[in-house]
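A lone chain, given as structure tokens: the form predicted alone.
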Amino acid sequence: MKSNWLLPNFFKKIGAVIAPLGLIVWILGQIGFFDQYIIGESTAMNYPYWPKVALLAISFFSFFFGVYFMVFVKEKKEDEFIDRLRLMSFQRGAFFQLFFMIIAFIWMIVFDKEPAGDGGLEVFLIFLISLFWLFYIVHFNVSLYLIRKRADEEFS
């Protein structure tokens, strides 16, 4: 099966760099790590918010573009087996996300706990969406590595 919508293989390395960097900068920006550099000595009431918003937006979308680059990329040897493994990883990622979502919402209902703080629910939902893609990336690449390792051992 020919997949014309996949990116060339070198995008995987680009994604492996910008996704973690984007995530780290976004998390640090959310907890206010960069506020001292953006705000300086002024109070929170008299500085424009656009530098922080720009930093958060750029880092957030860098993370998601990096994930996109790691997920939708051709392998060096693209065949039917890779397509099946990709589909299986998508299915297991969806199941894992659904299972985690059900457990998390049951936990919130039973223990009357919700994500706290400003934007706590939004961050939780972003994590929930990211969980699917991160699970897919780990499952696909680990499975591919283990299968190739086993094949190399059998032919050696």
Second form
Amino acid sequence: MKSNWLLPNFFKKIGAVIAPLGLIVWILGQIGFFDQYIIGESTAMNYPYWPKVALLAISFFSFFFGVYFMVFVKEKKEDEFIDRLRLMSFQRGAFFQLFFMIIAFIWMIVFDKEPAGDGGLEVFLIFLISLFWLFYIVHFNVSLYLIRKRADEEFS
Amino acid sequence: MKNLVKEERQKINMTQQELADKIGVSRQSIFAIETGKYVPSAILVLKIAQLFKRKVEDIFMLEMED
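Having gone through the form predicted alone, I am curious about the other one (the form predicted in complex with its partner chain); can you provide its structure?
Expanding to the full complex; the earlier chain stays at the top.
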């Protein structure tokens, strides 16, 4: 089976750079780390928060595009074993996400700790979606690394 | 399912990489097949058997749990 819908391999490196960078900048932006540098004087004519909004939007989408690049990318040698590994990682990622979601909602109900505040539930749901993809990326790449390492050890 | 891919490959002094190149897969796939971590598709099984000039059932055998 040929996976023709995947991106060329070099997108993996781009994704590996922009995803963590986007996430770090987004978190720092959310906690106000850049506020003193990018928020200007408020006047009647301007909206001083637009650089912050732009920074948050760019970093947020950088993270998601980075994740997309890392997930939907071809390996240097695509074959049916890689396809199977990819499918297995998707299945385990889905299972892990569902398991975490069930535990999280039980915890919220039992301890009456719903995500509150400004977009609390929204952030929780974004985290939940990201959890699946991050689990997939880690599972797929670690599995591939381990099998390559064992193959190299046997070869040497 | 067990297999004799490694034995057949060693009989003709072929490396994992050479076998991988001839049947169009990666070396880690050959390693995974030889160590029983991965059961290949019918297409790959036929390619391997053709390459070794053997019948499929001479190289791949079902086990009790299969």
